[in-house]
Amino acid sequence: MPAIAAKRYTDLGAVKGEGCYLYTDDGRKVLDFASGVAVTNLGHNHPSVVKAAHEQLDKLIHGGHLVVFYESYVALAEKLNQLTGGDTMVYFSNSGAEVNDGAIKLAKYVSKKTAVIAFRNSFHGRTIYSAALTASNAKYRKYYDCVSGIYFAEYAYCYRCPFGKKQGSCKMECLKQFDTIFHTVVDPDCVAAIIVEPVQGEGGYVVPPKEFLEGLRKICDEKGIFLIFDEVQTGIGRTGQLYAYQTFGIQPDILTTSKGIANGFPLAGIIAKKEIMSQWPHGAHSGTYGGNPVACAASLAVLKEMTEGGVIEHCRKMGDYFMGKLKALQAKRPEVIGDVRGVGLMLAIELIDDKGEPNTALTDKIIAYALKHDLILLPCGTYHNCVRFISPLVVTEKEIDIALDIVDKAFD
């Protein structure tokens, strides 16, 4: 690792990417099931994205979306509007953390309220405010916790229910908790928004029951609170639809999108109902580089592949295949694989010890073994005891088999 660089998950020096593989400066071909942390959903250097970016480079690299309009920006906004119901407006920025900050600003500005409710085990970014919303690990907020008006609720983590209940026999205590929160902690009249990941990412790839998200929608409607879906990691086909809200069939008031939206170019967006976004005047929020022309052109190519190239359908098919393989692996090793969960190609296994407690040490060993055998995997979960599989959505059965053969041998 270069002495001038901060620490990262691997010591690999990547020189080229193609499809599901990275090629390193020491001659290795490595299967990338991290996808640049859920970014290269079309695989590395997808030809359509590369072509679109090259063509835009010859036209305009930066115009400044605060100063002028340009074709790729307007076309992308129109496309996202179309794909999210036709009654939305879009604001472009650069990263997930930025748009999560912006979404909260939007909710506060329009509602004239100041409090926000987030969830334990959440991850929303690393800016001051998005880190303050994050509760998957205290290290993300260490020495930075200087934001008031944020309250945390328990997420519907059924495998390790925070209320000690069993899925199917509970009374949805994860929703009933809001009665207590509103009575004892913060009056709902003061709450601008509830921000939630429809599937928790960093917190463990936790998939909640649909009833949980439906319940949040109902609470927000009854109390006059904006529901924000952080779709930074779940969006752009990852869960088998363009966005996870479509997978679950629950409409948020505001959603945030980034990571896979431009397949590697820095781009992010706040997508909100028109009736909300239209109340956010010029100057209430801003940023210099948001909606960069090249990134927008790349994103248009991504969305075309997603909607016309069969990528989302392929994701669902490969997700079913992958899940079946993981279930078989769990049946083979039930003493260490406590849970298999996910939706689409957002999948994880939770590793446990002989007492059913989080097994971080084993997770580290599995990931280290995989890396030695040319497979990149990443951990997740508040105790980093889950192995997450974030393959590109264009992954094949053969590549899934290669990866899981390595993981199986790692357990041996």
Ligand SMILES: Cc1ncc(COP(=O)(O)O)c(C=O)c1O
Second form
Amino acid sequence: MPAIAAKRYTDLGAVKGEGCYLYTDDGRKVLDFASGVAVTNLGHNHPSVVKAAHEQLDKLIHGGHLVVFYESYVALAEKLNQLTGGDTMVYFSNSGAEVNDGAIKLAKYVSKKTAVIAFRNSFHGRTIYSAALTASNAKYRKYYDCVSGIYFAEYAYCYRCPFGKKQGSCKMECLKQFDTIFHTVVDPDCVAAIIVEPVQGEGGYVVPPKEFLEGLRKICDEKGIFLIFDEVQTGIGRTGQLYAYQTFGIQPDILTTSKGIANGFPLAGIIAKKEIMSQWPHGAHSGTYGGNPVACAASLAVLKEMTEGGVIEHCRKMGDYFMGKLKALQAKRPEVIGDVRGVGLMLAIELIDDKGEPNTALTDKIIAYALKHDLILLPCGTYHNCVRFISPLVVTEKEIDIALDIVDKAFD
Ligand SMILES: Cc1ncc(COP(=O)(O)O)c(C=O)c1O
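Switching from the form predicted alone: structure of the form predicted together with the ligand?
Okay, now the whole complex, with that chain kicking things off.
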């Protein structure tokens, strides 16, 4: 047994990555539609990212943002500020879980309130606090419970509406539930933040109706609660805009970003309205490694490719193409593909059995077949009964065709 504790979805030994492909130590060339879990949005080892990182390596590897300013860090904060409307401030960390913890600390510090509302089927990370916010599967929390003051609401998962309603004819019970929550379990005066993934990731690539996010915005405005969007997975072009809040046209007070932000270098950010972040004094939050110079330089290259290199437009185009092909696949196999959903290149199919129940066994088989045929796919959904397609945003029609041909054969 190798001396490694972390477990992984495959036994592949990756030695090289290029574009949408990984090359393995046993000579395989594998189409990577996991993108290191939604990280390599520009494809593996994108030349602009490699160049920017090399140049920064020669200049400065670590300065410590507790100690000094450095060029790539300041430039990245300014770029993110510009790309998120100009009235924001940024705090850098290293991972999604870390920025979600930080965002909650910021909301609590500024509001001087302690309670937080999160959603069923959410995933926010694996630190003690972000795992406590997570409700996509009890295994992420098992034996770790020690955090109080987190309350869970149902998400707008319309395919399996938790209120038993149908989209279109419902009364948005997913918003009405807040009346009950505020009346029975937590007074809104005590709630610092509502934290939500604008599209649930690990929970099943669940795209809520726009009115759900609009409703959350309204509730937060009325009750004086900060709205936090966890954009760790939805950010950096994945949904067809730089951030999903731009896709939906709903502005959070605080957003968290990571994964694709530096195309593989560990980097994350909390982006908040200036009036909020400016109230967070020195010492209230920090960390040794946040905003590493090389990661920031890589991230600047990522943002340039996203915004000036046409990658986001390409994502929208490929997203439409991919969605069309998935819908055709569903039309061919309606008895097992219950739902096709997603936005941009954050796409999934939900697999069902003959009673319409989650079909985890079939999902496992499809993913295993794909891997055998040199295609990496990941599951999602609380019962792991969805196949998610997280290709790099630079994917081509040809690569989508290759992947879906394998998936089609897997169903056969
Ligand atoms: C929406 C969301 N938030 C937070 C995280 C945690 O990020 P990290 O693994 O970098 O801590 C993830 C990771 O999958 C995620 O998808």
